[in-house]
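Take a look at this single chain in C-alpha cells; it is the form predicted on its own.
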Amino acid sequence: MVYGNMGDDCGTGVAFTRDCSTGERVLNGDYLTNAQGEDVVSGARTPEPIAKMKRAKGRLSKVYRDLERLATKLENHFKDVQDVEFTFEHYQLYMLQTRRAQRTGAAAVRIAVEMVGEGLITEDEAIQRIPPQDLDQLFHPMVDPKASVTVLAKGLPASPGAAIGEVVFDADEAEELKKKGHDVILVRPETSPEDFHGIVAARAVLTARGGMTSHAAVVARGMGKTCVVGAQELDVDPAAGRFRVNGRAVKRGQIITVDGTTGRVLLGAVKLVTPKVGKDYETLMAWADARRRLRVRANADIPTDAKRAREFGAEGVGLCRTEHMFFEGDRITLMREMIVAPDEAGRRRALAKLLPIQRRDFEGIFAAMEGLPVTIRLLDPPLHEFLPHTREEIAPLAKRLKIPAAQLERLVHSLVEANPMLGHRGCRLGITHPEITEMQARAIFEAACHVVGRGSKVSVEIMVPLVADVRELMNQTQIIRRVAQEVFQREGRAVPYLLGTMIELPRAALTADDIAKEAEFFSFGTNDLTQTTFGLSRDDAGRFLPFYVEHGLLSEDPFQCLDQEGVGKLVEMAVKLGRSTRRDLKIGICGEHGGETSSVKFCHRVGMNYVSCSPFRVPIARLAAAQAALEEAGVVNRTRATV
C-alpha cells in the first residue's frame, strides 16, 4: 500500500498518455498533493494541471519526468493512449492502474493516424480503431461535456449535432424570423410535408411524436440538421404558442438547446464545441477506401443535397425521393392542384407545370454527380399527406385553387386511410394513376438527354417502389420504357439507364426471383421492411420500443439498427433469390440502416454492391465498410487489452 496523503511531498492524480479532446501527444490530467485518489474526483477539491508538475521546482519536476517515461513504456506495450491513475509517496512514483483512455472523434482519428506514423500500429489497424459512428462528431457542433445543463425532456437522436434557438410553434413563423435574422428551434407534435420550408429555416426540429425514420427525421437527417423526435414527455400546443415538460412550460421565444447526438433537450444555450476535420481524416478515409468493396452512395433528393455528399465521399445516388421535391415554395400547391383534380384531364394539366420543374432538378442532380449513377425512385407517400387537414388550412388552399372550401374538405376526407403507410401509394399509384409515372419518367429522360447534350455523362437508375407482385413492376417498366423511347426520338440521342424497384414487402423478399426477371437492381428500403416484418409504425413505435430495449425485449431498435435475425434473413433470402434469376443484379440498400455501423457490415457480407445513407453519414458508412472487409480477410486488431 501506498499513500499520497502523508504531507505535501506526496500525491495522486489521473494522467492521460495524450490529449483525449483533440488527439495531441502531450501528457495531460489532473493532481492533487497530500490526497488519496478519490480527491481527485470527488470535487472537494480543485485539482492541479499535471502540466504545472513539470515546471515545479525541485523533485516534483522529477515525478513528472517519470510519468513521461511510463506513458511512453505503457503505449509503447499497450499500442493505445492510456488513462492511468498513479500516487506519489515522499516523490516516488507509483502506478494503480491503467486502461484504455476514452476520446472524442476528432481526437481518435489523429491518434490513430500519428500512431501509424509513428510505428505503434498498422494501417489496417488505425481503421479498425475507430468506431465508424464517432466520425458524426467532425461534421457537427456538439454540446461541450464541461458544460452544465438542465435537461427538459429525452427523445430519439434522429440527426447528431447541437443547435441553439428561439422556439417557434409555426413554419411559417420560423420562416419569416430566419429572414429577420433569428436562430429557430421548430417544435411540433410531429412534421408533414406543409413544414418543410420551416424545417429549412430551422436550425434544429423537436417533435414529440415519431420515431427515427419519421418526416422530421429524414428530412432534418437529410439536410445535417439537428433534430430530436418521439420526445413524448413534451405537450406541445402550436395554438398557445407553449410546450409543457414535468411542470415546466417553455413558451414561444424563448431559447432551449437542441442535442440530436444524445436526444436530449436543453433549457436556455449551452455552450457548443466545433470539431474541425484536418488532414488526419482525410488520410484515414484514404486508407479506408483503398480497402473496402462496397460502394457507398447517399440519399439526396435536390442538387444542393447531392454536390453535399459528393463533398462527404458520396459515389452516386442511392435514393432521390421524387415527393421531397415538391415541399419547397408553390410547388406543393401545383402538387396539390393535381391531387385535387377531378379527372385525369385535369390531373395531366397540372402535372404538365410539375414537369419542368422536376426536370430542372433531375438535371442539377445529374449534373453535380457528373456521371456517377443516380437512383430516382418515382413518387412514393400517400397522397393525402400532401393535403392540409384543418378548416383554418383548408380555407386558404381552397381559395388559391378557385374551388368551394366545403369540396376540398370533402376531398380531403375521401383520401384519408386506416392505415396511410400501406395503403395507395408506391406503384399503387402509378398503376391507378399512370399519368404521374408518365410525367416522372418524361422529366428523367428530358433532363438525362440535355444533360448529356452540354457534354456531361449521366448514369440513370429508375426505381418503383413499393412492388409486391412481378406483375406490378411489369405494368410500370412498360409505361416507363415507353416514355423512354418518345423523349429519345424526340431529341435525337438515347441515354442507358436501368430499371428496379425497392424491396420494402416480406412478399417481395419471398419471390425476389420473379421480380429480378423484370428488375436489373434491387434496393432495400429497410424502413418499411422493418415496418412490414414487425409490424410496428415507425411513426408511433418510438413510444414503447425505447421500454423494449431497456427491458432487453429487442437488444436494438430495429429501425436503428437492422434486426439480423429476423429482417436480414428477408433481406439474405432475397439477395439469393434475385441472384439465381439475374446474376448480375446490382444491390443495395437505401433505408436509414446504409449510415449504421452493423447493418453496413451485414450488408457487405450478404454480397450487396452498395449501401446509401444520408450525406452526413457517408463517412461512417466508408469507415464501417472498409472495417468490414478487413474482419472478412481475417486481419485481426492487434491492440492489446487493458489492465
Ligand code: PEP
Contents of the next structure:
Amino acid sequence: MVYGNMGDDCGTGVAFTRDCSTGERVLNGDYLTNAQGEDVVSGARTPEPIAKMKRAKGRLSKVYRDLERLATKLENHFKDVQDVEFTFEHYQLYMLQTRRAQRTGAAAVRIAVEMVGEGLITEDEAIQRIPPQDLDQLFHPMVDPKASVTVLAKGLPASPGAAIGEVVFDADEAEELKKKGHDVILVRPETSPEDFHGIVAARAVLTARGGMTSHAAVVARGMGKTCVVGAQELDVDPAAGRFRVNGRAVKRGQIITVDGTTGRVLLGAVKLVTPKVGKDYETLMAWADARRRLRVRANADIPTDAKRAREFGAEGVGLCRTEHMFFEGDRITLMREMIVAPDEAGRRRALAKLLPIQRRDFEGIFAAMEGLPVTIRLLDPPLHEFLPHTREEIAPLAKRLKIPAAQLERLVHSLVEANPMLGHRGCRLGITHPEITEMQARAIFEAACHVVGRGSKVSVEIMVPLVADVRELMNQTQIIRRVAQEVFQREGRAVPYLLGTMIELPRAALTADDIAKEAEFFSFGTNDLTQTTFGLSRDDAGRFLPFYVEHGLLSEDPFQCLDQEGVGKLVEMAVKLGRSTRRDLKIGICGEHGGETSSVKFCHRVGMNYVSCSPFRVPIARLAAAQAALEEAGVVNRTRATV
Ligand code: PEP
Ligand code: MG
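Got the form predicted on its own; any chance of the form predicted together with phosphoenolpyruvate (PEP) too?
Below: every chain and molecule of the assembly, starting with the one above.
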C-alpha cells in the first residue's frame, strides 16, 4: 500500500498526458497534497492544477518531472494519450492506473496527426483512431462540458451543436424577431413545411414529437442548424404561449439552450464553446480521401447549401429535394395556386410562374457544383403538405387566390389523406399530373443549357421518387426525355444527363432487376425504405423507439443507423439485382444514413459508388469511408484500450 495522506509531502491526482480538450502536447490534470483519490473525485476539496507542481520549489517539482517521464513512457508504449491516476508518498511517485484518455473531437484530430509526426502511429492508424461522428464537434458550438446545467427535458439529438435563444412558438414570430436581431428557438409540437421560414430564422428547433427523419430533423440537419426532436416530456401549447415540462412552465420569450449533440433541453443561457478547425483537420482528411473508394456527396436543396457542401469536401449533390425550393417566401403561394387550380390548364398557368424560379435555383446549384454530378429529385411530398390547414391560414390565401374561403377549405379537406406518406406522393404525383414533371424537367434542362452556355460544365442526374414498379419509372422517363429533346432543340445545344430512381420501397428493392432496365442509377432512400420495411411511421416512431432501444428490443434507432439485418438485406439484394441487369449501374444512398458511420461502412461493403448526406456530415462520411476501405484491406486498428 502507498498513501497520499501521510503529510504534506504526499498527495494524489489525475494526469492527462496531453490536453484532451485541445489536443496540445502538455501534461495536465489536478492533484491534492495530503489526500487520497476519494478527496479528488468527491470534490470535497478543490484540487490544484498539475502545472503548479512544475513551478513548485523543492522536491514537488521532482515529482512533476517523474510524472512527465512516466507520461512519455506510457505514450510510447500505448501509442495513445493516457489518463493516469497517481499517488506520491514522501515525494516518491507511484502510478495506480492508466487508461486511454477520452478526448474532444478537436483534440482527437490534433493528437492523431501529431502522433504521426512523432512517429508513434501510422497515417492508417490515425484515420482509424478517430470516431467519425466526433468530427461533428469541429463545426458547431458545444455546451461547455464544465458548465453546470439544469436539464428540462431530453429528446432525440437530431442535429448537432448547441444554441441559445428566446422561446417562440410560431414560425412567423420567429421570423419577425430574427429581423429585429433576436436569437430565437422555435418550439413546436412538431413542424411541417409551413414552418420552414421559422426554421430558417431560428437558432435551433425543438419539437415534442417526431423521430430522426421527421420534417424538423431533416430540414434542420440540412441547414446545419441545432435541433432536438421527440422531447416527449414537453407539453407544448402554442396558443397559450408556453410549454410545460416536469412541473415547470417555460413561457414565450424565456431563454433556453438546446443541445442538439446530446438531445438535452437546458434552462437559461449555458456557456458554449466554439472549436477551431485547423490544419491538422485538413491533413487528416487528405489522408482519408487518399484511401477511400466511396465517393461522398451532399444533400443540398439550394445554392448556398451546395456551396457549403463543397467546402466540406462534397464531390457532388446526391439529393436536391426540389420541394424545399417551394417553401420560401412567395413560392409557397404559387405552389398553392397550382394545387388549388380547378383543372390542368389552371395548373399549367401556375406552373409557368414557378418555372423561372426553379430554373434560377437549378442554375445556382449547377454553377456552385462546377461540373460535379447533381442529382435532382422530382417533387415528392403529398400536395396537401403545401396547403394551409387552419381557418386563419386559409382565409388570406383564399383572398389572394380570389376564391371563397369555404371553397378553399373544402378543397384542402379533400386533399387530406389518411396515410399521406403512403398516399398521393412521389412519382404518383407526376403520373397523375404530368404537367408537374414536365415543368420540373424543363427547368432542369433549361438551367443546364444556360450554365453550359456560360462556359461551365454540368453533370445532370434526374431522379424519380417513390417508384414501386418499373412501369411508373417508364411513365416518367418518357416525359423527361421528350422535354429534354424539346429544350435541346430550342436552346440549340444538348447536355448529357442520367435518369434514375430512388429505391425507397420494398417492392422497388425486390424488383430492382426490372427497374434497372430503365434506371441508369439507383439512390437508396433509406428513410422511406426503413419506414416501409419496418412499417414504422418516421414521424411518429419517436414516441416509442427510444423505449425499444432502452429495453434492448432494437440495438439502435433504425432511422439513425441502418438496420443491416433487415433493411440492409433489401439494399444488398437490390444492388445485386440492379447490377445483374446493368453492370455499370451507379448506386448511392441519400437517406439520412448516408452520414452515419456504421451505415457508410455498410454502403462500402455492398459496393455502392457513393453516399450522400447533409453538408455538415460530409467530413464524417469521408472519414468513415476511409475506415471502411482500411478495414476491407485488413489494416488492423492497434488502438489499445484500458489496462
Ligand atoms: C429517403 O426516403 O430516404 C429520402 C432521402 O427521401 P425523403 O427523406 O425526402 O423522403
Ligand atoms: Mg423518401
